[in-house]
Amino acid sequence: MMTQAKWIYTDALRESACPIFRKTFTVEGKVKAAKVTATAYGMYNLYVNGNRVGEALFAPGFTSYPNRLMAHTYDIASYLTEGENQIDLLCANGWAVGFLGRGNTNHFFSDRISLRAEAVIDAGTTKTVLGTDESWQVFTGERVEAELYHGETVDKTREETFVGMAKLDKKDVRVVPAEGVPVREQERLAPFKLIITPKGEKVIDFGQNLAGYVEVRVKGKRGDRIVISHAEVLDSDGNFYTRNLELARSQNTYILSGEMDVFKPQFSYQGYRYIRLDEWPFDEVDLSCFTSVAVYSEMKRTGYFLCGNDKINRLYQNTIWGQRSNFVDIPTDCPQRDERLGWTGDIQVFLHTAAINYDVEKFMRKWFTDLMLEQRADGAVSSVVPGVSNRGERTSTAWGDAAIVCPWELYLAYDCKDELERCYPMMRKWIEFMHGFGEEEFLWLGGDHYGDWLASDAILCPEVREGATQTDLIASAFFAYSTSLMVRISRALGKDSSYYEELFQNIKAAFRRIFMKDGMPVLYPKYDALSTTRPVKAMTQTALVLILKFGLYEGEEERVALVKRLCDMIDENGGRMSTGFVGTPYILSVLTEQGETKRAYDLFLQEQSPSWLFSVNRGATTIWEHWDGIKEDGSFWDHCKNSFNHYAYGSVFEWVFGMSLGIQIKDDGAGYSKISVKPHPDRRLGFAEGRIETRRGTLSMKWSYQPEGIRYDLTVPMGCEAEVTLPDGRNMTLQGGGYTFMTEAN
């Protein structure tokens, strides 16, 4: 790959400025075949003779840079003519090079923009490769400035200007042929309304937070200036606001040629719903001129979901634009401040959700590649992938175990058996990480993890963000949850189990010996029992959630008492739940397997903090990081760290198929081939209905109350095998398919 192209880069511009690597040359007779091979520490666009080459944005894509860069390969015989040529690579800092991370430190991978590209056309009698090298031109043009944070300066009115010949760089990195699916311009919104803020702002609310950029059409005076800020959300007083973005200016700058101009960034995007005119430079301003770009990695939408509740719906309609908005080559966890990273717990929760929401296959398998290779020799696995170099190499319980988790829900999505087989070595690792760890062999004791994180029965504050219930139980339980699903997988691939099947049972024991007395969670009085900067508590919801759901009691008596005290506690907190990243998402479907199905959807209608539906109520458009990002009074939870645009509580939609609408995916059944089907109605949704479009064929369900009864529709693809449990207790196994049952109403 790129035989006779070498790394290329100029010294000529400062940082944050456009570099644009030009080759000219001449092709002899009729154009048969023409490539362009390129990659970069940076990101770049292709040219050819002036015209952008495909649609896919901020190549070669986000990667473990120490590890890999990918190479793009682009068709260009279209774009070439007989005679005089010209390629062009647009350049910026982008992830490899730019401003990335909390603190906003750059260089963390190159401390330069990079350039490795190569062109073989062939013309018939004659082949011509170019590679690049010092014979390359550097010029700068009206793309001035680009940080992926901080925005944007396009300045039409500013002519090219050669500023020297290329140098050779040294670069010692693997360089891989592309993976994983682009990024690319999708739904295009057209303004809600003009509003002026009490500070006299003009602002136009777009009705939809996302992400993405806004592309802007206007014809005025040569060299005018239009300069747009980007915020989620207004203050409680109606104004602009931006402090939650932390230290990104998501700002673009855009000058006037005099001309009819079409602005837009090519190197940046932004998290917002609302824009800011800091300067428009005409007396009104007139909406058509602005269309909002959502921009995230193409994927083919899958699943679908409604009921009779609207505010479910709009909480459907949040969760799938939290997914669009943090899925941009990466698996991000917000779009909007100086962030967007690859955190592994929200991936981890949401994986199963964002399968039935969208083909995310080929995503993940390209992320799941920088997984593997950012594992540490140990088995460690970062809480943040691709690794960025601020934030430690911190390995936490529930974000590490994304390492099983993912990969399995993968395969039962999509029945990739290949990709399982692929991630099983880094699986193994995780376990013997685990089981190394501390001073107990079956039990993860010690570390520095993020708990429950975000639970509110921690007093919330800028220092407690981990909840309060103990980590050290939460990463035995996890232990005990990861192995159990080394059994499963280990079956699925034809491997011997026993060893996992050993193991769990020892975590088990242990776990029950440590962290539990009398069938209820005590304290372990080390470590963090003993922590003096929060609360820590042995009696959580998340504690008995995660016993619950993991298997960790024993016997009907205990089960029965852990189930009443969950119930009790969610009663004692006013009919809420107080449960963070690690117990929300399986809360629900813990009451629901405990036969407490209308308490489950008690929380899921829940309106009061915390719960799904306070932040629709407050007219969010996505899903928040913060169960009170805005709290009843209109003030903001804390002015950072607080997302607008967080999909990991938008993960309650696996219940919703899962439990809910009953679809479920049997071990030995991946990629919806065997399915169980078992419905849990409730009166006050009226109905439901829901629609996979599974690789088998399309998938559906749907439950409605009737004067007569409760009507059950479904569609089993054909080929494909579902195991249905009514209400009534009728069990029956059905094949491919159109059903309709009847079941007297609840």
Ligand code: BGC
The other form holds:
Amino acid sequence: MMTQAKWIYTDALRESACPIFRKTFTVEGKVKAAKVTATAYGMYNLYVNGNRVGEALFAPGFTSYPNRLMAHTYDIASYLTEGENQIDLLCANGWAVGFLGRGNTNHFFSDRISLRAEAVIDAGTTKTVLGTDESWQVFTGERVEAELYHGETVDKTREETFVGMAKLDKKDVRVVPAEGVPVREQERLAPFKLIITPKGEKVIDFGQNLAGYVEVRVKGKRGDRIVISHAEVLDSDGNFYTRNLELARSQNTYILSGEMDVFKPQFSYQGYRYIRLDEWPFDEVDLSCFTSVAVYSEMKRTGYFLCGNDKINRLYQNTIWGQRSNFVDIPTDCPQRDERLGWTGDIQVFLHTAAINYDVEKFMRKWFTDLMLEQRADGAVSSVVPGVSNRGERTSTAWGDAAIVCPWELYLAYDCKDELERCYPMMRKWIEFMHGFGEEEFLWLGGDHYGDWLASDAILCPEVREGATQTDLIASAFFAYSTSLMVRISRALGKDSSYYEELFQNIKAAFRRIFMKDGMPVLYPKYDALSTTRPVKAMTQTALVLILKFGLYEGEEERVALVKRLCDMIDENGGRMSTGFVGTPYILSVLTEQGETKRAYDLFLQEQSPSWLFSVNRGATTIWEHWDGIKEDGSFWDHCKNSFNHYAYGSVFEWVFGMSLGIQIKDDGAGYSKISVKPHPDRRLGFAEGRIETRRGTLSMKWSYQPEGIRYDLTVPMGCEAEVTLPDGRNMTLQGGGYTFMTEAN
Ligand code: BGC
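Here we have the form predicted on its own; I need the corresponding form predicted in complex with ligand BGC.
Okay, now the whole complex, with that chain kicking things off.
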């Protein structure tokens, strides 16, 4: 690939500027075929004869840059003419060169933009290969500067200016053909309303929080300026609020040409629902000038859900928007502040739901490559992938377990056995990392974890974000859980699973010896049990949930007592959860599995914080990072680390599809070839219906309360098999087709 292209750069422009690397050439004869292959440290957009080629944004994508850069290939034949032609690559700092990660540091991967590109033009008798080298010219144009977090400046009064010839750069990195899916412009939203805030500022509300940018179409006086800031929320006084963006400036500046102008960013995006017109050169604000454009990776929508409760329906929409906003080339934590990074724990929690909502196979495969490339030799998996080198992220339980949970979830959804096989060595190494950690062979004691991140039971809240559950218990429980998944994974791949079966038994025995007494969780008197800055408790909802979910109890009596204790703790907390990132994804499914489905619905329908509907009641249009990002009294949870667009808690739809509707993929039925259907209806929803457009066809389930009882409508894709269990105990195995059942109302 790119045999004639050399790495080039320019030192004629300042930091954050957008250089244009240009090659002009003559084509003799009629073009038969022509393509450009390109990659960069930084981001680039390709133009041929002034026309933008393709619609993909943010090329070459975010990968583990020290290990690989992706090269995309573009067909440019239709853009070329006989005679003079011009290829431009407009570049910006992007992830590799610009500000990235908390702390506003730049140059993580390269101290400057470098480009490598090659055009191959076949004009019948002549074949031309034009690789980047010192013969390429460098210009600066109307896009004056661009930074992913900070936004862009476009000056339409500026003429293109030649600044010098490109210089040869010394870069030594593996360039690979592009993987994944392109990031593109998706939904386009008109403004909802103009607000003049108490401070007198002009704010436009688009009605939906998202990741993307605002397109502005205006005609005004040459040289006039438009400056736009972005925000997710207004504060309790109704003023524009940007403090939670932290160091991300998220501001775009546009200078008018005097003709009709269309402005939008090309190398950055913002997380926002509102914009503020910091500078606006007109007397009136014509809302038709503005369009909010959602930007995210191309994925086919596959999941749909509707029920008889509008708040839950809004919650589902918020989950969908949370996914859209955070599937931007990599799975990110949030789209607004100076972070937007590939936090492994967040996707570990959310991937099951994500793979119901959208076809995410190609998107995730690309990220798995980087996950594997960045796994340390001792098996440690970082909490952020691609890693942002100088942050030295922790190797944390429940975050690193993404190495096992995520490929397994992808395999179940899409039957991609080759991917599971490809990831298998990474999974084994992660298990061995945990296995070798600390003083107890079969436990993970000590280490630096995120704990039950953001759980509301943290004792010194809000300074402590790791929750009140012992991290030693969480880490050892996840060691057991991931090992149990390895048993299932090994079997799915036709491998011997006995090593993991035995390991699981050993972990379970050790876990029970250290963390349980008389069938209940106890404190492990070391590490975080001794910490005074982060006090922990043995008895937390999350501890009980993990013991039950991961099968770490023994016998019926113990199980019953653990379930009772969990229910009591929920009652003692006013009928609410106190769980964070670790406990929340499982609490409803544990209750349902343990015959406490009514309580699961109680939590699901709870409206006091902590609960899913608390944010819905406060007008949320995406899933919040904190249960109470905006508190009852209208004040903020905190000014930092308070995102209103984190997908993690949207993982409750795993329970909705898997237990309320009751659709689950069997281990030997990857890709939905064999499913179990075990609905758990609740009258309070009236009805619930879900549809998944699987690769094998439409799978749908609806239950509804009717005067005669509960009606179930099930569609099983052709060629698939469903084992159906109804609440009245009826059990049957069905092949593809449509079915209706009735049971008595509960
Ligand atoms: C991110 C989280 C992430 C966490 C690690 C945060 O800053 O936004 O979602 O998992 O750090 O605990």
